[in-house]
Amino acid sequence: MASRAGQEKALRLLRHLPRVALNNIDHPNPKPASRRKRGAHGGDTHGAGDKGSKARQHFARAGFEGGQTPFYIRIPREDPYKGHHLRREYPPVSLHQLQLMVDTDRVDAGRQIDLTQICNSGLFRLEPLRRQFGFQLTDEGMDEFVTPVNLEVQWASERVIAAVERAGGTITTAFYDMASLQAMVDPERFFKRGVPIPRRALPPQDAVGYYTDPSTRGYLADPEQVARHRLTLAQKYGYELPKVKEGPLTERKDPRQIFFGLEPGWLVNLTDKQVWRVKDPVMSEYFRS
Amino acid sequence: MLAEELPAVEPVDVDWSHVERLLPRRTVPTPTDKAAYPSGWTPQRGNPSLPYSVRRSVNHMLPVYLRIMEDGVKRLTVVRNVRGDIWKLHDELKRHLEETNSRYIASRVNEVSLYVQFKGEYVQQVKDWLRERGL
């Protein structure tokens, strides 16, 4: 600890020291542009050394190959790859894998199996930051799929929908935006962030058609239309459509909801086992809309 | 952000099971006994009459794997974690595979690392053979 005398000495010194300026403090100093050396000591070879191609040649533009068509011009543009870095990806989960998960109790068939439940099984990993927007259900093992389940995936083909419904289950295709995906993929990590549960956004323009279509069991489609399509699909594939009882097999999320029993705008505290919500009416109205 | 600027909050009475449902299990669950397993999976029943056995993986799966090497040209079927008389398992399994596929199958036994290797793609046949024996 500085004594009173030391403090006074420091203050006295300050009165005589120069003002703080750029020339007497440590600061980032970018290199000046290189220039040709001039004068008696910078002349003669001007920093290029003795002879050699570096002293003689003016170098050509980057990529120049001596006149041969350069690589960056030779390779043609590939239209199929246009925008590939922006396209959404749906990693596959097969019906066989799903049946195996149900058989080995890696996933609870009594409640809805959605993106979170598949990730929580530990067998599948989703990376939203790599443009992975959810799971698609593939038809491998669809002949052996017999368990009635309530599924929510991001994409499923007609055959897969038929296989799930034939077994007595229900399937919905739903969209989750990036913020919702971050929460769903690892809910524990998300809750620890202390961020309120996001309000799920609607699908982008190119996906609206898919998620409002009853034939693909879109979550925004009319439920009556979906029921009608269930019947027609059963007729098309020639199976008896089992009656699905109201209960865990028919539970659905609200289009703005990402977790069952929890509303957007709520904040979950895992340590104290407490959930909080905002009192402000404007904010609650936004989250509830 | 100052404490006065933060929005006022109130606690919500919510069924905590909804939150617990979102948290993953810390360990791999032991599969419960069921009447049937449509996926083809069978639990390990054990077979005391046999002098050998195979230890299941952490996920309760049979330790039979396909190794693809040399850019897809070389395919090996590996049975890992063989306990007991490894040569007995090798001889019986090799005989079965050769009869089923009507061809000679090159094989290899590693007594130290406890695995048996067969040249070719016979994963499903090996698994079926092990399942028949309750392993």
The other form holds:
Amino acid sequence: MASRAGQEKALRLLRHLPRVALNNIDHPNPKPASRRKRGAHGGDTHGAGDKGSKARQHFARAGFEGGQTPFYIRIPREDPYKGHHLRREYPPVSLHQLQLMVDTDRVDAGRQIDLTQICNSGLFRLEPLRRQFGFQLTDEGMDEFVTPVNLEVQWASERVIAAVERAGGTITTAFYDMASLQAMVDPERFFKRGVPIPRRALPPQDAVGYYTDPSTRGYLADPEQVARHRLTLAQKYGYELPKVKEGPLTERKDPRQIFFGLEPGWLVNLTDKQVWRVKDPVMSEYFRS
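In place of the form predicted together with the partner chain, output the structure of the form predicted on its own.
Only one chain is given; partner chains and other molecules are left out.
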């Protein structure tokens, strides 16, 4: 009885519903409405007018606003953007990423970790031709950083310096010019060119103050003042400054040097596995000066 009552109810409902037709069902692949082509307008110009950009390309040029003064002329020029294409960029590398590279043996913590080691890890890429002059070390993961290492980066904040020195390591901020960066990013490719190792240029005038400041651990700062600022920073952040022994943690490059163990002016032959040194005293003085 229940099934018959349900059937009668369903039939009663169907009597009041509209009949199934093409106008009340959804087609899975509806045919798109046809668009009238250009030639379908008729006339000599086919509805495009006589001349001008609308008759030739059907759209206005970029930045055209119908004849009124465009946006890029109405708004005055902002001085902070002046020369932005010439500013130096420093892609970020966090302390968390650095600790992960040390734990996974992507970098050798037994020697100074510089720009070349970070690029050779395969995790970071530096493009000097895009005005990228090195890496900046950020404070993300500063509580996780516990490995004493010897770091050389191009930019670091006070919190980052405190985190590295609290773990028992040392940090130096150093500048590299464009020619030096192209050699350090891919040393194998540079050595295959068969050109001498360039000498590192001094920082530009607007960066001299940063790289000579002991509070930023500049590579041109006085070592005695750097030691004094290390103690001051430890007192400020409330940690005991670990003693740094002579060895890998105290290694520093010469201000004109790019690679450890290789002097400017030397030529590296990867095929014969030889290093040709400069013997001319005039050239030796040039690369050392």
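Residue numbers count along the first chain shown, from 1. This one's a predicted model, so the numbers in the text were calculated from it and none came from an experiment. In this text, the rigid core denotes the largest set of C-alpha atoms whose superposition between the two forms falls within 1.5 Å.
In this overlay on the rigid core, R74 has a C-alpha that sits 2 Å or more away from its partner position between the two forms. Taking the rigid core as fixed, one finds a CA shift for E65 of 2 Å or more between the two forms. Relative to the superposed core, R12 undergoes a Cα shift of 2 Å or more between the two forms. Superposing the rigid core and comparing between the two forms gives a CA shift of 83.2 Å at A21.
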